[in-house]
Structure formats: structure tokens, C-alpha cells
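The form predicted alone is given below as one chain in C-alpha cells.
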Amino acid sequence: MEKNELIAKVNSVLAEEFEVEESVITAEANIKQTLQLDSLSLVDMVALIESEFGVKIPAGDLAKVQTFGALYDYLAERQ
């Protein structure tokens, strides 16, 4: 998957799944802040990345990503 796909991808399952705006995701933009996530919805999201995505994330490496460009990122590296 080409990274501009893999980031409308990212962008529009978030945007649906939290209900915010495709708009206020941007790759400067922190994560928890952005979709407002506890540490509850926090599961749930990475659960929803891992599921559509096919990847695993460890707990470790959930702390380096930050922003939706590290996101970004580290999914364009896992595939």
C-alpha cells in the first residue's frame, strides 16, 4: 500500500470510529489529544489498527507514537 493510501486509510477508520472530522487529523497532531482517548479507548484503538492493518503493536512501542505522522510511520514500515 502506497503511504498516501495507508494515510487516508488510517485517517478515515479513526475519523469514523472515534467521530471526529478527517480534517483535525494531521500529522503534527497527538493522538490521545486529537480522538480524546483514555487509556481505555486507547486499547480500543490500537485493537482497531492491529485489526485493520494487520499488524502488532507492542506496549513498548505504543509509548514512541505520539502523533499521527509517527503513526503514520510506523505502519508504512511494518507492511
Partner chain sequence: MIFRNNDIYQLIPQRPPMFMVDVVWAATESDADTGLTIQENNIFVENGLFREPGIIEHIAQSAAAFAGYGTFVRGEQPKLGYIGEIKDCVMHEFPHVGDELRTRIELVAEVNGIRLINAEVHVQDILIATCQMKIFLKDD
The other form holds:
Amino acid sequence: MEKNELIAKVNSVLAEEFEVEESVITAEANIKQTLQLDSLSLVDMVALIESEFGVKIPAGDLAKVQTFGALYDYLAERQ
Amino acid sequence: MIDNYYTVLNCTTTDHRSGVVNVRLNADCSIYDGHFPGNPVSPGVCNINMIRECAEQISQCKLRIKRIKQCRLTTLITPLTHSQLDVNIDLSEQSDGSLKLNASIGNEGENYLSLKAELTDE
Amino acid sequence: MIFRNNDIYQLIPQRPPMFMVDVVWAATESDADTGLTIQENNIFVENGLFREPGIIEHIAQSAAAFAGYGTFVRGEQPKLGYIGEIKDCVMHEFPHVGDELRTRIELVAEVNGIRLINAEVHVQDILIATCQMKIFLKDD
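Counterpart to the form predicted alone, namely the form predicted together with the partner chain:
Complete assembly follows, chain above in first position.
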């Protein structure tokens, strides 16, 4: 998948699941704050990323993926 | 269903569809012998059942849960730390005859458990 | 290794009368098969039927036993677990006293001590319930 395609898919998948406007999802935005994730919904995000992109994010890596930009890069490296 | 799990202190409703039931959890309920030994924790399923029974009190109907759409249990409730609880009930009739339930358990503005479910008459 | 009745005390901290799984048939990294025979004196039996809280608690304790199998194999004590969230739990039927539940638990994801599982409960080939659940497992 091209990076642009990847970004578009990530944005659309997360916006739908967490019921936010795609426009608030920007590379610099903080994932937890933008999607209003608590510890329960964070698990849903990880599960969704795994089922949509086939990429498992272990706990150690998850702590480092704070922004959407970091998430795009993380997934792009593992596609 | 579970003997001595809670005591109803007060029940307020104007329309038999929504209202508040104030309850007290009983620390001497025998369920705590097993959940857990030496460390009483109010089981989430017992709190969900308590909500169902409060919905029965408010609506004056016997009810069963067909589907839990979502239940979030965000606070550990124990009979020692959370003895007094407000059970908030909001029921609405659906076109297929089922009842939609929006409920929560909390106290003094704090929310401990929220439940969205579909119920039917027994 | 099959765990039955008191063997399961090695896998989960729950005890009677809140003990809702009586057999662990098998467990792997990704899934487990468990069961429960509904006894007449089960606290969640009313008018001969095993009701909603029992079905959900059986699923939760099956998920706990699944996790407990892992800690057991590593020589650790079972952890205290709590239900964090229940999603799309459909209860089609209430089992009867004497019915034997057969349950499959699948691990979907595990993040920061929270396990997300899917569960399916059958009595023979009758579907009793399906459910998605998140369980917190507490580190001591």
C-alpha cells in the first residue's frame, strides 16, 4: 500500500470506529486525546489496527506511538 | 435473585419508564465468600442484575436481558468502599416491543458503571 | 491437560458460591475451551433456568481460567481479574439445570493488562450466547 493510501485508510477506519470527524485526525495530533481513548477503548484501537492492517502493536511500541504521524510511520514500516 | 446482595432505600419514578433507585450494598452477602476470599469485590454481573431488578421495580414488569449492547465497568465497586449507590434507569419502548435500557450506577455525580441493553418482557 | 472442579482453583481466585467454570478442556496461546454443568443450587439459577448474570460470569471466569492457564504453566499464582467491558452480548436462551455448557474463548488482543476476548457458549448445538468482553488482570 502507498503511504498516502495507508494514511487515508487509517484515518477513515479510526474516524468511523471512534466517531470523530476525519478532519481532526492530523499527523501531529495525539491519538489518545483526539479519539478520547481510555484504557478500555485503547484495546479496541489496537485490535482494529491488527484486523485492518495485519500489524500487532506490542505494549512497548504502543507507548512510543503517541501521534497519528507516528502510527502512519509504524504501519508503513511493517506493511 | 441473589439473596441479601442489596437493600432498596428509595425508588423514585414519575412515568414508570425512568427514575432512580437508591440502594445499599450488603457487606455480609454470602457471595463475598467466593469473590474474593478475604477481599470482597462486588461482581460486575451482580451489579448488572441489580440494574435489571431496579428496571423491573421502576416499570412494574418482569424483564429479561436479551442483549447487552455495551456495559462499561470503570470503577471497582466493593460493599465496603461504595455502600450507597444510585441506580439510574431510563427505559424506552421500541417498535418491535422490546425495551431499550440506558442505565448507570454511580454516586454523588461519579459514574461507576454504564449499561446499554435491550430487554424484553419475561 | 484437563482441569476439573477444584483443579481450577489453581487457575482462578474465585471460589463458591461465585465459582462458574467447572472444566477447562484445553487452552493455547490464542484460545480455550471450557465448560460448566448447571447445578440446582447455582446462585444464578431461578425457576430452573440459569440466568443472565450466570451466563456472563461463566464467560468471564472462562476468560480468567484461560489467562490462568498461562500463569499456571509459568508457575505463577492466578491473578485477580475484573470485567472491564461487555460488548454485544446476546443471550439467546437460558440453559436449564442439568445442562452442560460448552464455551470457546478466543483472545483478540491484549494491551496493558487488558485482555479482549470473544466468547461463544453452546449447550450441545444450541447457541446460548455470544459476547465480546474485556478483562482487567491485576498485577499484584
